Amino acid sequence: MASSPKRTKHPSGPDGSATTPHVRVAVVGSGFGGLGAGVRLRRAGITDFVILERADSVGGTWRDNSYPGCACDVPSHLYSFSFAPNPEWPRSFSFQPDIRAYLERVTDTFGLRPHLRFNAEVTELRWEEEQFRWRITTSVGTWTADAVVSATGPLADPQIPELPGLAEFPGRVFHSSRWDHDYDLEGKRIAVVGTGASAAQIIPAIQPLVKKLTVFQRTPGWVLPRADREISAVEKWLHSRIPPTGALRRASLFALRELQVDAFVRRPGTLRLVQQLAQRNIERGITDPELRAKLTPDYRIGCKRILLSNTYYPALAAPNAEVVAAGLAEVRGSTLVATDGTESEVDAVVFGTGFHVTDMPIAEQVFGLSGRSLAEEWKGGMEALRGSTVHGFPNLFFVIGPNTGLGNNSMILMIESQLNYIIDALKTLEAVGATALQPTVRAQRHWNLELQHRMERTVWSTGGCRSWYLDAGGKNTVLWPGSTTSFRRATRRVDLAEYELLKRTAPVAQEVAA
């Protein structure tokens, strides 16, 4: 049976004082990306490492956003580990519940439960020059790891705009991923604040409950009908009985996604005909001119992320519900004010305002060579070798790290070609004797240079839009100008050629805490 890494509880040293624990590896996170590095980690031999987590559960993103209506707008199939396929997916399309009870399948099949320390929020990794490893402390106590995998994803941690009186509204506010279950919304006025991806399911979800629905919204989404319906008896059968057919079903999902990234990202123009069905989609379901004007984006589909909804555009029609097409400017007691001066007021708010995507809070915890955080590291827009890696941070590796999103395909996929990647280099170091590695600044620099070229012709620079996917500087930082494919290509094996080798002379000393 494989071992498993020390309790939280930490050991005692000779004199009965506490120990600081160290793993081979330190894994940040246990949402798909946390989960998928265990996994491969045990799968690789390596039984040494610890999966810390600020919650009390695992699930990452699909634990935290429980709002009415969550769910997946990738087919089912597709978004779940190649070497976990489940076939009693419920829905095409599933909603949060079933996606939150998989990754509680994997952690038990896989034998992750002994690797997992929860309610452990890491509050600092620092490199240790002398030692050649990663100090990392958290809520519950103090790790060190020749290694860590930050796997804790860029929508983690909510953002709510900071708005003059907003701290003084006497009724409840909200983020969409941080949803206040106690609060009973029926018979109440609710503002929603922002109209991407959650706001699109939870506006539906919540319309025929509340007294009355004011949407404000900044910029208007191209909306897609959602071709969701509940998987048979017979499928499901045939999925659990003879496993090639749900992976022909997963492969044919997969080519479908990978035959439309070519539009995305490299001939714009040919997204025309998609436009023409969202298009058709707003007339079918908006009859009032004035309102339809207000939903119609003036940007090219694809530039912000496409919705897929059959429910949005009634809602937004019904009698209870008002769109203010503008921001939100300021609060003044119970009294929302928007940028053009509309006033609504509201017995609560709940923002889908997204999450700190290009400013990543956990870059302002992590302290590379010579003390340098992350966070300055990127203060001229995140990059990393392959989003992987990143110079100056020996042994740190992301999953889901810069420009490895995707507008158009699963992201599970990105994940399980980064962990790949990953157990490589951690294979690498082993084979030729290092003790860590780091990205060249020419590697580096180079891989982001051509992967910034690239982007210029996507439809996220040239369709007109500002999107979550572009920093504060105008850099796209999140996605990815490619395939699927491509990446996988690109991230098969580490090539030793874009890497310094560190190496460790001398042991590391015991260390005892007082």
Ligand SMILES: Cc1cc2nc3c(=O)[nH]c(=O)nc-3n(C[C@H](O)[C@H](O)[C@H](O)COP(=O)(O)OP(=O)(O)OC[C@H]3O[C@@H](n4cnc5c(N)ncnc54)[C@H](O)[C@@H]3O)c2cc1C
Given for the second form:
Amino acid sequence: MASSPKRTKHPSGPDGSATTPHVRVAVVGSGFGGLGAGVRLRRAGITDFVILERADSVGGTWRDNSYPGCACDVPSHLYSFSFAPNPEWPRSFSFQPDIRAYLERVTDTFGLRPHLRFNAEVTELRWEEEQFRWRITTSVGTWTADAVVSATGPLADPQIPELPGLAEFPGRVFHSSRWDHDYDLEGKRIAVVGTGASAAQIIPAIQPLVKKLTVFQRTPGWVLPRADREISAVEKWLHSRIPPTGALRRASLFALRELQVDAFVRRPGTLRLVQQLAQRNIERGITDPELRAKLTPDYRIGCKRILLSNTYYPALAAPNAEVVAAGLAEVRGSTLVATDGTESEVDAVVFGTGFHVTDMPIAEQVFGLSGRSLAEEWKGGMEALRGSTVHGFPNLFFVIGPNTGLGNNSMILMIESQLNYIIDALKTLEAVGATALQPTVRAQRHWNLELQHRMERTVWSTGGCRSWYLDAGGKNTVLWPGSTTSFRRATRRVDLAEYELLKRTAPVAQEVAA
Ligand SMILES: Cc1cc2nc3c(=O)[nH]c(=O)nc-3n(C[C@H](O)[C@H](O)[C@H](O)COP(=O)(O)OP(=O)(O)OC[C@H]3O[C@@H](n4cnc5c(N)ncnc54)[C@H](O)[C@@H]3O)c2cc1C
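Switching forms now, from the form predicted alone to the form predicted in complex with the ligand, please provide the structure.
Every chain and every other molecule in the complex is listed next, the one we just looked at coming first.
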């Protein structure tokens, strides 16, 4: 990659300074993706980078989601970085505070603090064609960078439906990922809207506290028992004293999940057995036939994210809980009205209604070659080459880009594969003496045609549900239709045949002093 230009004067440098700092790489976001990028950059000998984070601490998902009961649903020993094993995980599925603390520790252990800039919300990323670099405008000033790694998270921007009357609701309203800890739920009438993965953790955690719990359910989820338990002192001792035992544990968790992939992506019919287990789980957990009917999905298991819980059904069957098998339609004063006309008076509404996923919010802020916006580029659906790069947006790399999500496996595996790819791209640029790269139209098209072809057979396409994996046009732009191993193979190296190289020939222009 070309050497960094000299620091240049600019009126809007960070923290009011009169210079615009230039870095080789700007990383946006400090969740697993952004922190992982920082670690990998340093390991590759690249120290000239900044991590821009809109919040005031690291952690992403695990900072923002502090709702009661929040935990991972992939075992902790797999849901962690391969390069930062944690022998101290307290449970097989650890709670949010432990995962957040882990990410804080990763930040310190790998020397990332000096690179972090908090409260720096990126409001614009603009490719400067003559300078061959990105101009990054944030809430605390401007940076320029040779390359940008966008790790803004697939589930970072909450989605609350626009409902008539909601603005006039007299009680509290909040989203699962923005929990209002000042609000005491004890003895209150609480509505939970949505029955996805977050709601399935919130409902059992708050049901014993509240006076009345009303759950608005548009579509039920399939629920399987959660094999959660405390990790014993002996196991922790073994994992810390004899690290290969931790590695073995991770490898077996990995292998087990990898073996299940085929059923989801190529042979959804074989999921019938798992569905029977889930059916039995309903029968065991719910005795009331009417409630049982409400909670029984009419689509194939796996089509939507499978919920793991031993406490969800007992909570819904409790005398103070009510399931309204319909979405929330409107709010009239403190009365919530469902699409089936059911009315419920409540003191507070908790939205477990998910995130902006298929309409990645950062896309609105990215402007590439000829000033074209990424949101415009993606108006027919998000697309990238190998989930990482997009034609027209040179040196912009995504962590968890389009079609890199997983149904029921550890996202960290995908994040680490994408980081391999990004580091290889940066090294390749340096090796060939180019300034920037962008995928060819042909390579990007071919990758997506093949990917969508494979998607046709998956349970997410054939299972008979409408999930958040699908965009407004019904296209799955979220999930990877394969094993994590195949994605790792696909992202091991940058294939230059798939890329156009750009080279800066003129010297970098100096910015005029303010
Ligand atoms: C409740 C919950 C439970 C989950 N459980 C699991 C699980 O068990 N297993 C699993 O594999 N996955 C799980 N996930 C998915 C999870 O999001 C990913 O595994 C992973 O944490 C994503 O990391 P990330 O760094 O890509 O994104 P995030 O963790 O979302 O981090 C993105 C960061 O970017 C910042 N940011 C966004 N926009 C800007 C901007 N414009 N400027 C500056 N900063 C910005 C955000 O503030 C945030 O800190 C879960 C998600 C949720 C919400």
